[in-house]
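As a starting point, one isolated chain is supplied in structure tokens, in the form predicted alone.
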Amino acid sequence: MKYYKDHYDVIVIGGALAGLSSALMLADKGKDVLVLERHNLPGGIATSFVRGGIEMEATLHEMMSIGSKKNRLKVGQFFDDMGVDIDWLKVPEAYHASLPGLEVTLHPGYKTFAREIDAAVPGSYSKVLHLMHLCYRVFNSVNELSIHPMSKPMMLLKHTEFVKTAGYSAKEVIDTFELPEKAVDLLAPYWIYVGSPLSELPFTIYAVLMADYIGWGSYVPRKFSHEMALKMAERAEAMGVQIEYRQEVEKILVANGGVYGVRTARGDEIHADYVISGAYPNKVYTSMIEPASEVPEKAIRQVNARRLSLTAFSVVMLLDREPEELGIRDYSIFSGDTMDTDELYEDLTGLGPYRYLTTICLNYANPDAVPKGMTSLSITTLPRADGWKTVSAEDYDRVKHEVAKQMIDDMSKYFGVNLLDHIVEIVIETPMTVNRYAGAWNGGIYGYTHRMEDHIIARLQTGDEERLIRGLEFAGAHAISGNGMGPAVTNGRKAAKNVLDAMAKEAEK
């Protein structure tokens, strides 16, 4: 029996959640799809692990677009399409932000979140208010226009906001409503998430991501964040797309400028119409195209025009006591010595001592996630790929544990514990980790950096340009929706969206 049919559709590169949305949203059509995993699992970065028998939770924060049953969003609400059915549990705030001269934790709902802000910053609450509305404003107009593109007279009568502030930065933007600089920090934390500080981070990114977080809430996989990609793969196989685990796509397959197949490391060269891809442009477009000769001049061009965003060095514990015995009263702790986001960008490119951390305590979110008596704490930070490039494999052990160790002792402090005596587990991820586990171009998270030189807005525009080969689409964190998993399934919908689309017109012809 042969191991794969004589032609499929799509083959999608990547088990991960893009890679996996698109061959839902594919199946869903009637497509014939393949599915290739180098790794023995599906999610990519969406999983978790076993220490000491206990598993735990690898990279996810929170989930963005789910929303409650009753009102979903995008995300949640194509999980239920597609009949993947999650068990999604709700963050209990916002986060809690540990600034210069601020403790404050705050919660989802714009007035709410607008009235702690103000019981901080005493005279805040109706310009964050204001600022909060237009957030959701320019949201509603994202969401409309992704779905239904329209003229720039008509985007300018319909959809005011969303063009007057997208040639603008976050910061230009909330600058102009001139709050009080403690206000302005309590604004800000989110900006980890995306990448780019505010100077340099397009409003219309800012926007979206504090109208969704701050207006909805945020969600986690009561399983893990493994337990969305073992759903997705498990209703993907059932409505007929074939899934195949260690076997890696070592070469697209090109020719007369359009894809014709793949083939795989152990050498299985399989055909397809189109090919939707999970390895980031950089890899595909200098290594993975055959012939080489069939790689455009204007591919590589654009890879090197755009700046890779941000990785990941993280710091996962299980610790011996419950959260409130160790002083851990949130679940979401933004913690730096300055809330300067270009200053604290800068501070990312080197190997640290780090001075911006996230810190999250699962237990507030899922309490059934360890045993009782047991705490789920991570400490993050999401330095750029260029320190970490420098390190030798000689002195890459000593590295890692140096900045866990300064992570570890940073948040001790915070907690008045030192949280050292109190580890039962520990697992230490580094760039290198993401690298080796997930394939990720020099251990990216994030995809191509958000900013103003190379604007969302403009690649939705611009979206044509960037199919460079018949037939080649690209999801993940590098496509046009950017990084986190809720993009990650908005990017995998967009290029089935991309290949449904260009299946009708190849059949109008």
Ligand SMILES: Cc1cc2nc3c(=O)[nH]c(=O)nc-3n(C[C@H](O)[C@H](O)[C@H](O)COP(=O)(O)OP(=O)(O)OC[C@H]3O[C@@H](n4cnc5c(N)ncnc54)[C@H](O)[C@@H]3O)c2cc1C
Contents of the next structure:
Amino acid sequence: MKYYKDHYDVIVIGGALAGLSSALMLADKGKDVLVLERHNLPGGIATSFVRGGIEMEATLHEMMSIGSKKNRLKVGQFFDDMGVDIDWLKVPEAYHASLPGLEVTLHPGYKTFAREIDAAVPGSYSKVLHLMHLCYRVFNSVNELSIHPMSKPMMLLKHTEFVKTAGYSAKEVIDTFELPEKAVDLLAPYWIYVGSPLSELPFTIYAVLMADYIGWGSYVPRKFSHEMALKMAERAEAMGVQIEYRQEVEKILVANGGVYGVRTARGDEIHADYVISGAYPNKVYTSMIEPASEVPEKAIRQVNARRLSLTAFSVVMLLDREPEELGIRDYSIFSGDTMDTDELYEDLTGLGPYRYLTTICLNYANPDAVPKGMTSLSITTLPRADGWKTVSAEDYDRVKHEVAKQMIDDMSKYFGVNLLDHIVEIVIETPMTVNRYAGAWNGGIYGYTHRMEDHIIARLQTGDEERLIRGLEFAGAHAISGNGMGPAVTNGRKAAKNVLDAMAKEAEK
Ligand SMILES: Cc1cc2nc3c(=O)[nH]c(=O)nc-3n(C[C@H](O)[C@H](O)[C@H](O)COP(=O)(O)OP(=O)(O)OC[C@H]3O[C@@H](n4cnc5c(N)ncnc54)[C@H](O)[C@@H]3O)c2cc1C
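Rather than the form predicted alone that you just supplied, could I have the structure of the form predicted in complex with the named molecule?
Below: every chain and molecule of the assembly, starting with the one above.
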């Protein structure tokens, strides 16, 4: 029996969140889709692992853009629309900030959030609320404009605050509120989830992030992030998508400036009119296009011009006591010895000691995540790849353990308990793990950094010019929206939409 059909409408490289979102949307429109995944499981970084018979979340802290059942946001709505039924659990708080002179737990809801900041920094309520409302209006504009592009005069008329703030960094806009420094510190912790210091982070991105997380709160799937991938893959197959695992795509076949298929590591040549790549553009343009002479010169300039965003170092632990017995009281703790994000960003270039940590205790959102009497705790930092590229194979184990030990010691001090005495299972994930496991370029988890000159708004404007090989689209954290699992879903949908638009244009000819 033949393994593959003679021809597909679309081949998707990578069965993670972005690729599976593309596949679902294309299958929903009746297209014939093949997904090729190099791993033996779907999900990529959205995964879990089993240690000592217990399943543990490998990565996810929190998903944005889900919303409640009655009031879905775009990612939650997409899952519902596609018939992917995820058992979402709401995360109980926004975050606990442990910063110099501040120990504050903040909850979602703009007024609640402003009130709680005001309790820690008296006099800041109305300014914080005003800022949150500004974020909300910008968030609404971004959502509307990404679906209904409009003329510049109309945009000026209807989306004044979006237009007024689009050219400024988060720092520049926040500074206009003249808030006390400590209040600004409490407004900054999520910066790490978009990987740019506030001075470089476009306000538009900050606004969307804050409006979404603080307005609706965040969610996690009951069966860990892998629940999303497994259910998406199952639904895609039910809709007719062919998914093949352990099939690495080595080459994307191109002739006369357009794709016509792929070749796998097994040697299968498979044909399609469109290819959606979950592999990073850096990898595609430097080693996957066949023949290499079909790589446009502009493609190399393009990937060189972009700055890769952050990678991850995470210590995932199963502990032998309930959280309360270990002094762990919050779901999510951002801790650091400063909230100067420029300083912290510089610090992420090295190999530690890392000064800004994110600690997640899954029990508080998902009490059944681990057996009774135990705690699921992860401590994460999101370094830049630069430092890790200097680590030799001989030094890797030592460096990895030193960094993990420092992070465990720091959080042990914070909780007032020696976590080392309570570890039942421990897994240390490094940038190399991410690189090896998901094939992510330099172990990147967020694609390319959002900067003033290169972020979603600029990328929306240049989207057509960036399509350098006919029929080739990219879907992954490295695509237009960047940053994380929710945006990966959005990126997958956008790639599928581009393909559907191109197909419609072809049909008109
Ligand atoms: C420790 C950690 C914590 C995180 N926490 C959060 C969080 O709390 N919230 C959040 O939103 N995000 C979080 N992220 C980031 C998030 O996981 C990623 O941004 C997102 O999952 C990326 O999804 P993706 O679809 O782009 O692809 P990836 O997950 O990178 O997967 C790419 C897929 O393509 C496959 N592939 C690659 N090349 C080929 C090839 N040549 N042939 C076939 N298959 C190929 C890979 O095997 C993989 O399945 C975290 C990441 C880490 C590491």
